[in-house]
Structure formats: structure tokens, C-alpha cells
Amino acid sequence: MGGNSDMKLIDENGIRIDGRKVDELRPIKIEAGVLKSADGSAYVEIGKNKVLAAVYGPRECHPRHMQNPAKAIVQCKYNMISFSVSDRKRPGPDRRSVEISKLISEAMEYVVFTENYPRTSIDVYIEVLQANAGTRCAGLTAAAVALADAGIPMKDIVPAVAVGKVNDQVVLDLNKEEDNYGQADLPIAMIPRTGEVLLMQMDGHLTQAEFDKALEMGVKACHEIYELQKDALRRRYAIVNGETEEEPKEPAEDVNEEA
């Protein structure tokens, strides 16, 4: 987050430069069960990023001293893969991945029914494929689905998107020059069903008006979102199933026809 106020990131017009308003979400596609080896797992893109998330589990958590005798913990892996972003990143866990890890397990463990898997362990991998700002809540986004495909009760399915000031005006979903030149950063995840927020970070500066309008544009975001969630599980649903479309049949040419 610059702040680099003299970079000019919308014209005159509202017009942001990739083409979009500033109410409007990035092209989002979202599958679910994309992996036959993962108990759950969803595949995300969300504009430019690329974001695939495995459930495993519930299974017997190890080392047993982590156990719970009273529920399942939550465990959560962020990682970046190098060639994800232009300047390869170095590989393995850093700070920013662990802190991004702990906050999605937080939020994962508040809505899953964790009471019903006594001493077991739900592991949750995330690996971003591609980055292009707003991966924490694709990530988010991908291992909700996950999760729901695995099968795993849950309050709700939890939708996330980030919020930003980009040159004195709030806009939705920031696109990599927008979070990297941006004045504001503020990533939220809700339940929607209740309404209850389960994550909000702010890097930069809003007044209380500026917030509260972002707060209004990121729920409304997050019930569209959420939307494309549930439509990605019943076109799983109805493919396990068998319940999919037949492709209509060519018509039959009529051996008998003269030629």
C-alpha cells in the first residue's frame, strides 16, 4: 500500500484502469472438487489471481498433544507458490504467509461444527498459483468451498473480498496497481447468513465515512460472491450425482435417403 496519490488509477469518467467501476467485482470463476486425492477442494480465480484449496480430513490430529478431547482444530497452510508472482518469490512459509495461515484457520474454525470431531484434525491447504492482489481473501474464498465439498457441517459458507481507497475514492475488489499505489486496504469476510463479520484488516486511512461506505460495498460484494459459491457446489452436486444435462444428440441421417 504506496499511498502514491499522484498515480492516476481512475479518470474522470469513474473508470478505473482495468476497465472497471468502482463498485464492480473482477470476473470470478470458482469449481468445486477439482482434486479426486482431497476429501473437499475448489479451484478460485478471482481477475488475475489463481487459487486451489485441498480439505483433508476430519482425521486422527497429529502429534496427539494438539488434540482436543472436546473438538477439532482448524489448521490452515498459505503458501504462495514462486512463480506466482513476476518477481519469483522466494519458497517456503514466511511471515506474511503464517499470519495469513492463522487468520484463515480462525475464521475456518469459527463456522465449522468442530464439536462433532473430537481429537481430530481438519487440515485446510491453500496455493496461490497466481497473484494479483486480494489472494487472502480468494484463499478464503477457495477453502469454504473446499471445505462444504468435503462434506464438512459448517454455520454457512464464507465469502471474503477486499475494500480500498484508490485516489480519494472507495472502490471494491483492488487489483494489484490499485493495493499497490492505493491510500487504503481493508479485506473483509462475513458470514452471510448472519451477517457476522470474521475478518477485517485495514492497511492505510479511512474516515468514518469513507468505512462505513466501504463496509456497505464489501457486504453487498460478499452476497454476490457468495452467490457463485453455492452455484459452484449444485454443479458438483449435480455431477456426483449424475443429475447433469445430456448434450443434445446430433439427428440421425436416414440410411434409406436416396442418394
Ligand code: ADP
Given for the second form:
Amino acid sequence: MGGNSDMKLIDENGIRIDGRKVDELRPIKIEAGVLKSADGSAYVEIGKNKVLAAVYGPRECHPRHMQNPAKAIVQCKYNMISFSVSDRKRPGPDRRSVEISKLISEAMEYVVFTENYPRTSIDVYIEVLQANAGTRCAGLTAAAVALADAGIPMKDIVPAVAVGKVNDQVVLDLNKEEDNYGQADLPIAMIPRTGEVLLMQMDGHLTQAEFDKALEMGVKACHEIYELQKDALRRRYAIVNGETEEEPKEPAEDVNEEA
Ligand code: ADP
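Form predicted in complex with this ligand structure, per the form predicted on its own context:
The complete assembly is shown below, putting the previous chain first.
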């Protein structure tokens, strides 16, 4: 977020450098159940972002002192792999990935019916294979589909998108150049069914009117992404005319019943 408003990122016809209108999302592709070894998984492409999410659990929580006798804990680990950006990224966790992991974990813990699985951990691994701004939103979008693919009961599927300000205009779904040289970045995640906002961060400045416009744009886009998430899950279970060809997976065995 350089705030360099001199750099021309939107032309006089309101078209952005990648050919989009200000309220247009990048092309989105969502696929559920892409990994055999995980209990649930999803692959998401949003523009040039490529993100993979894998869910393991609910499974016994280790170390045991982290167990909650009343509910499951949801642990999301966001990681950008070293070749995901043009300069090689130093492998391993850094402040940014720890912060994003915490944000996504808290958002997901709110939507999962954690009380169904006391003492367990639901582990979600988010790997960014290619990054082009908006990876926390793409990661969260993928994590929600992967959790649903794992058969874990949730209040709703959660979509996320960033809205921002570029050349004094409110724009949807910022790409890397807009994120770098724009004036504001506002990632949003929400529960479409209830309208609750699960994640909201702001980098840069927006006036109240711009914020209201950005929120409206973001909520509308979240509903579009939500439909694509549901389509991916429908395709996964090949629901054709109400008939399920493949039964959804049962959630992983409740480790408490064994104990
Ligand atoms: P988000 O990806 O959610 O927009 P940021 O605003 O922190 O999160 O990052 C914006 C973009 O900057 C990322 O999507 C990525 O393309 C790039 N980026 C982030 N961290 C690094 C890094 N360590 N090295 C190179 N590029 C990075």
C-alpha cells in the first residue's frame, strides 16, 4: 500500500490495468476435494492467486494442554511457499503469516460447530502456491470449502474478498499493482446467511462514504464468491436433479467416542 496516487492504475473509461471495471472480480476457479490424503480439501484461483487448503480432523488435539473439554479448536496455518512470489520468499513462518493464520483460525472457529467435537483439533493447512494480492481472502475462501468437503458442520460457507481505493476510486478485489500503489486495502470475510462480518482489516485511509461504498461492493462480491463455493461443493458430490452420486464424506471419527 504505497499510497502513490500519481501512478495511473485506472484509465479515463474507468478500466483498470488488467482490463476490469472498478466493481469487477478477477476470474475465479474453485475446486473441492482435490487431495486424496486429506479429510477435506480445496483449490482456489482468484486471478493469479493459486491457493490450496487441506483439512485434517476433527482429531485428538496435541499437545493435550491445548484441548478444550467443551469444544474443538480450529487451527489454521497460512503459508506462502518460497516460489509463490517473484523474489524467493524465505521459507517458514514470519510475523505476517502468524497474523493471517490467527485471523483465519478465529473466523473459522466462529463458523464451525466446535461444540460437536470436544477435546479435538481441526487443522487447516493453507498453502499459497502463487501470490498476487488478496491471498488471505483466497486462503479463507479455500479453507471454508475444504472444511465443508471434510463434512464438518458449519453455520455457513465463508467467502472473502478485498476492496480498496485506487486513484481516488473505490475498487473491488485489488491485484498486486493496485495493492502496492493503491491508497487503501480492506479485506472482508462474511457469513452470507446472516450478514455477519467475520474479518475486516484496513490498510490506508477511506472516508465514511468510501467505506460504505467499499463495504457494499465487498458484500455483493462475497455473495458471488459464495455461489461459486457452493457450486464447487455441488460438483464434488455430483448432485444432479437432487440425486447424489457420491455420498458426502462422514466427518473424521470422533476420537472422544473411542476414549
Ligand atoms: P494479501 O495477500 O492478503 O493481500 P498482503 O497485503 O500482506 O496480503 O500482501 C499483498 C501481496 O504482497 C501478496 O499477495 C504477495 O503477492 C505480496 N507479498 C506478501 N508478502 C511477500 C513477501 N514476503 N515477499 C514477496 N511478496 C510478498
